[in-house]
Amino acid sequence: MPSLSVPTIILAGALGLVALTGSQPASAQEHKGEQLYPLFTYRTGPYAPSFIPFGAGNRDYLRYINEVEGGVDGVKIFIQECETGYTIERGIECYERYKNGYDGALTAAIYPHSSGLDVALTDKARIDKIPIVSPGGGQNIATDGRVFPYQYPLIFDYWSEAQIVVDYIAHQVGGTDKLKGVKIATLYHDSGYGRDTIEPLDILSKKFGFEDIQIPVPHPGEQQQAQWQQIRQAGADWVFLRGWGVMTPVAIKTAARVGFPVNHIIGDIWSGSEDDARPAGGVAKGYLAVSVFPPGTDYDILKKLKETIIDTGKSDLKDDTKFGTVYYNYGVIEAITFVEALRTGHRKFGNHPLTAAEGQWALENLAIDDQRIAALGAKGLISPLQTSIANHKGETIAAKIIQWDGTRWDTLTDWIKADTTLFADVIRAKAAAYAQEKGLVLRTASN
């Protein structure tokens, strides 16, 4: 997710127990035997709304994990959460509480739940040879896990996605030879993530003749007048829009005030949430966004959920509205990638609780392919998974896109695939860059 700076307060949480408490465990070995999830939340600060589905959705599946299942293999997972109102300072703090554990239980992997934080932890994670993951959100660079054995950006990322928008548009017009002359204005939040998509887009114009127009919008993105101006006065026809937060729906309507046709605004994966497109009313009808996260009830696992977890009052969700929203399947994902990691470990380790350098295989042999989706109860929710060394993020990269009926999302595609041979020579180029800069030594299978 995106990274950005608010107040907040430190808040510990167990599962089945949602207990916030600041003091010290009755037993230093209570949860012996058991696999740590350290779920890091931002339940306070302008972004609350987002994580309470996506926290609920996560909750949830682990739970019915520990309930309904008896654990992975046997091994229940037990949960912390530590509050960081969204900020890097906070993130460090609650990162530092948990890497090596916690009352007994193992640390496998860290979810930081925010592209600034996962920046930050590079170095620390290197050093204290702890994974750090983060579905959809994480650095492109770290693709190459030669180079960041500690970092895992799966499932996603901001160069793909951009890849896949221009790709999407390129079909609107009749393929990739009428795209030049295309004008794509990118109107992105003014931080590391929102600029992430300069640089491929940039790559991609020169390849296929559009114009690439870059347009910021300062933290929170409250006014954006001036911005939609200039994408007028510029031509433009597309916009991605980078937004997070409050960002989106002010797009959304000051698009309409300057008389921007919604349907071909594109949003990105932060910005295709239900709480996104809702609070810009009828304006936002036929608004487009980017998905990874597909919304809907109408998969086995949400109907397993419904009934084992929703039903008989143990969710986490108190707004049942919620369930099936973009963010709420998100938190189902990311959850699913942390059991299937523990599984992973489990057949080469044994049914225990994962240290993090069995944590750290178990992420870069994940191998979650058709067949297992379907076993999961995944079909259609999400796409194939296949990691190794020298790739961390994931061989197949594939979003879907939907759009805003006025009251829910529809899907208007399949998955569409990335090429993710594309930028991989400037991937590699960058991250052999940095790992000259740090004096580190490429790994391969052997060391």
Second form
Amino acid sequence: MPSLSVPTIILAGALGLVALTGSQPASAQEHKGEQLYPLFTYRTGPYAPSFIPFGAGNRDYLRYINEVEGGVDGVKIFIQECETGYTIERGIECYERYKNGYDGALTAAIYPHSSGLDVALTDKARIDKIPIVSPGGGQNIATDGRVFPYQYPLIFDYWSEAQIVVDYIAHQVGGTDKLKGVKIATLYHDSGYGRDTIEPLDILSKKFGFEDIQIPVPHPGEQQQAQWQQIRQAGADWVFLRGWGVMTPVAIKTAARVGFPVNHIIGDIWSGSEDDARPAGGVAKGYLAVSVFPPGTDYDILKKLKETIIDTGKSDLKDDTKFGTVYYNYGVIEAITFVEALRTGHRKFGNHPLTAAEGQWALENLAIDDQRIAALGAKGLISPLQTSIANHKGETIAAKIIQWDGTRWDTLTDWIKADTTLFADVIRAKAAAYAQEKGLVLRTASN
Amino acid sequence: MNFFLETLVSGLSAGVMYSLVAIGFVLIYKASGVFNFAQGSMLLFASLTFVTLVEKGAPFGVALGTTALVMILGAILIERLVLRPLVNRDALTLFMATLGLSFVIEGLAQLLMGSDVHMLDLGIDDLPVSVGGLMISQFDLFASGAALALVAVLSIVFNKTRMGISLRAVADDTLAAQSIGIRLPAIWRIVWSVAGIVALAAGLIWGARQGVQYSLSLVTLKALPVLIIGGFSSIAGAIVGGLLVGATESLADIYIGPLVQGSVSTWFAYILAVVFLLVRPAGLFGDRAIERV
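Having seen the form predicted on its own, can you show the form predicted together with the partner chain?
What follows is the entire complex, opening with the chain shown before.
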């Protein structure tokens, strides 16, 4: 090995130091005055197909706010992506990285984009005082903001979804009084998410007299012949399909194999995207699903995005055919909740980037009413949303029923509202039990 | 009784599909004693390549042939870049190499072909027909036929041809086989190519059932108990193991599931595998390891 002279070593060291310092950020406060939006992504792995249009909807709306509207009340949003691969451990790393802001930009809230991560962050968020927001995928128990001050399961929950499905079936059979004797089978992903509707359906079956049949499908659900034979043998009239990923197309195909009518299968919100129905091919035509994130491009805000972001080549979408799909619109809706929370906070605290404490206040004082929805150009895309300390989900829970026509979704109904009072006591009792177990003091408006 | 028989038959047909995946593992294990962790990724890559070509307008036959060629090319590259530098290393080292390989293949697939979910239509209806009073899916009949054809071809190749005998010699004693002039790199290239084509067949059948998407590589989880039961080195074992796993998990879901208020098929196959490990560690048809101590 050739020996190096001392000057050469010093020169090499100096060059190395220059290179190192040159690679440092110019300033750690480069984004001061901006609002951080930590975008937890899963662009890799088996769930990437759902994230890619969802993330694009999210980014496109925020880009529209920044570039067309000049920011939220003048405050620019600074997006920092963090790849979780839809794993909890990497999600926690992302949370730790961005919980205190980044490069001068402040964190007002974190959207973990994973129900599992939402649960995993419950205690951490309480200690760190960081709002965790999971539209459509949060913990139902966390609706009670007196016990869960930092969790926001905005917009929707699976208990209300069960109620909406039963309500839709009641309409089809001629009213709730005709539900007696109707057999509703729930085919669920055998996980915490899937099992979440067992209890509300039990309550609803006792109330309305329908027969409640519960059938689990093991993850990932690539083989369901036995389950569908059970459904056929039980003589089920309707199937509420609570799938995830590959489970949905396999369910639709297997239903066809046992001769179950596809237009009597109602998928849940995670069984109701284009990627859930399309792989099932022709037999999926007529398949129904619950939709909180209605697909389509015929909304004013989508038209604005088309004109200013998509057509100008600024979209995060690589494939424009995904524009207006269920997951794209979900991304837009979620971004709307973030921006509206910021606006709410600005009205109270002034037009500057919000801290996490200010973000918490804003999220539990959200009031997106019909008038505001019209102003946003989101009429028909989102339903009114009003939160409070006692209700972190929102007062009005509603969804539409959509139907697959073989190539795209058609919207069958207007918003079907859930009766939020029906399960409110049960949810509050569960939250109270949780508070007792953890030794938590219930919050009130005064404390 | 009819319900029981239909459940049994549907379980057996699911088992045939598990066997198709398991055969790919067996081929490589027979040639090198290595459990190829990348088999699921190869299955995903093959089906994704095929469906991408079809979507780009390639006729079925052209897409099939091109994908087979891609899998053969992949096998040559794997042999040259991964296996050859590790020749004569222990099985664990090679296993770790296949583990890394699986990430590379999945990453490449996503990089080159995106991560969209694709519909795959092989032109065979997945609708039931009556066979002896039982309702059986036409697609299941097709899959069973494809598996049987594949097993027949592989059995002839491995038992009656010079290449097959060479392969068995390599599996039995690599150094001794090399000493009599059998070229290990060539054998590995051939075996990985055949495993790639088997992955294509399995990928097409599974892809047609559930759509071509990234979770397709997870079907290999079903192959593991099949291999333990049937034996890692036997194609016949893969078939019998697959049928056993398919039938028992299907029946268990129907008759035991309600007793435990949950799905049992995921772990039931593994319980069965553990029982076999205790009673017959080499599996039903596997070779017993005999070593000089």
